[in-house]
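Just one chain is shown here, as structure tokens, and it is the form predicted alone.
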Amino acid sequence: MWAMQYHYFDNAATTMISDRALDAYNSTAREYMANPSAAYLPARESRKKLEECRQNLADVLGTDPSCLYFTSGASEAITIVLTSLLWAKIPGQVITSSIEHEAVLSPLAILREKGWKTETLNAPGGFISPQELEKKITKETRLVAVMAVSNVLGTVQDTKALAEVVRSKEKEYGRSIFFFSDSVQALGKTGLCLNESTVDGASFSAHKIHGPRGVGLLYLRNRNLQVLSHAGGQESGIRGGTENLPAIAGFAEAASELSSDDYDKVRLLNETVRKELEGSKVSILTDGKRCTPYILPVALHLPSQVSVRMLQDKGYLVSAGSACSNNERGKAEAVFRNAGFSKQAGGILRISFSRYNTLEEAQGLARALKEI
């Protein structure tokens, strides 16, 4: 098994499924085979299990279960929100940041074809300014999409301040503006509580928190979203298709395992690597302030793909940006350039930790970075 051969530091791309999440997946697949939408008794038991999982996730996220809709992942959740704009009779304006995930950026091309205007917020150092957002919003703005935590830099946005700007502009123009936040890297890695936030929508993915792949969540504060496809009407018509109950159970179990102890452990690992790299030729791009400790971007005086291979030869797995962007190298580098790291963009690596990493591994990774 490859995991026994390498020290894995690419947890922002995907995480190892936990034993408890895997057990929940397997037991649910065996015990709840009936479709939750059917009418007979076993199906009603499946429906009950589905709603228990929804409640468990709502408890973790600090929101009402009626606001949560299961999807195949965060990318689908994002697509549901952005493509809902295609129903509008009159195209408006969409505002996003320059460091968004590809799942947010891709649908913008379709919207532009249909007459929508798109504006981009600068992100110097990986941070979005509420003042710039205020300047960008116009009476045509229909949606603002800003990720909660950068998946490549680890910077944490002040979504509350950004939301306040949106709400203020709503009052000024007398119309609603949908504020959406890709929150995939925030779950379990920041003090996220949806009831304390004023976002209208957010997306989450199970495989980023030691849950199974192929399942995610869409949070909607209100149910007034008009989606393109209702399919079979599941998930209150927001996302049709038979629910992946085993994966949902694994997601709920993984979320229940999140703890402040894990956060403290990861923070120690991050601080250890930072300290070990002090005085070396390896540059650390962020100072750790307003950043999640789970992601640490560093720059070497080597092409990033070369560094990735050299570290792999030493037994350490890291990435050269997000996994979704690594297939198209220019897109990965563009995020770093947009954050103001143009000179280092070609040599940046993303180190991302999990509770399964050890202090010894972190120290070994730092040594390997200095060696190459």
Ligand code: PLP
The other form holds:
Amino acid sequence: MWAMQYHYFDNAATTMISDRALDAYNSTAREYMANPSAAYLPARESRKKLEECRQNLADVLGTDPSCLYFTSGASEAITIVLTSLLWAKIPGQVITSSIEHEAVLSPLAILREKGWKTETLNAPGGFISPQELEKKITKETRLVAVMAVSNVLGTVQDTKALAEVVRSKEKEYGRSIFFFSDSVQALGKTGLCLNESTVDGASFSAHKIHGPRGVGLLYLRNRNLQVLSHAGGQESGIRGGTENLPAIAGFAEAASELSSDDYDKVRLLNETVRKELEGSKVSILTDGKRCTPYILPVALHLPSQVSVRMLQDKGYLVSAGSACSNNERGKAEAVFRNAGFSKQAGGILRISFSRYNTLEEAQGLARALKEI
Ligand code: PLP
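The form predicted in complex with ligand PLP is what I need now, so please give it after the form predicted alone.
Full assembly next; the chain just shown is listed first.
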């Protein structure tokens, strides 16, 4: 198996499914094969299982299960929210940031085609300023989308302060503004608690936390989102389509495994690589403050695609940016440029950790980086 050959440091792209999540997936696929929407007794069991999983995830996220809707991943959750704006009779304005994921940028392009105006917040060093948001919100603003944690820089936004700006502008203009936070890289990697937050919507993905691929969550504070398609009416009409119950069970299991011990372990791995690289030609883009330890961006004096190959030859897998953008190198680099790292942009690597990485591996990676 390739995983035995390589030391895997691309966990922001995807993670290895945990044994428990895989067991939950397999046992649910076998034991709960009935469609949760059917009328007979085994279907009732499937429905019960579905609601148990929703409750478990709500407990981990610190919210009410009625606010959670299962989707095929974060991309779908984001698309549901952003395309809901297409119902508006008169296009308005959407504000986002210069470091958002393609999953946000792509539906934004559709909105633009339909006459919506889009405004972009700067993110110097990877951070978005509430003051700039305050200046950019206008009477026409209908939605603000700012990611909770950057998938390439690891910077953590002050979501609470940004939400406060939105709430105060709502009062000033006497109309609601939807505040959306793509929280894929925040789950298990920051002290996220939705109950303490005033975001209106958020997206999550199972495969970033050792759960299965193809399952995610949309959090909605209120249910009054007018979506484009209800399909079969599942998930209260927010996301129609037969629920992927085995994957949902795997997601719930993976979420229940998240622990502060793992967070502390990853912090140690991050600090180890940082320390080992001190005084070397490899520079680190962030100082670690207001950053998740799970993501560490470094810059080398080599094109990043070349460094990725050289590290692979030494047995280490890292990324040149976001997995979704790797085939379009310009896009990965654009995020770094937008964050003010123009000089380094072509040579940046993203190291991303998981609880399965060891201290020896982290030391080995730092050595390999210095050698290349
Ligand atoms: N948003 C961010 C910040 C991500 O890192 C990713 C994953 O690549 C996504 C959205 C898309 O998630 P998914 O693969 O579940 O659609």
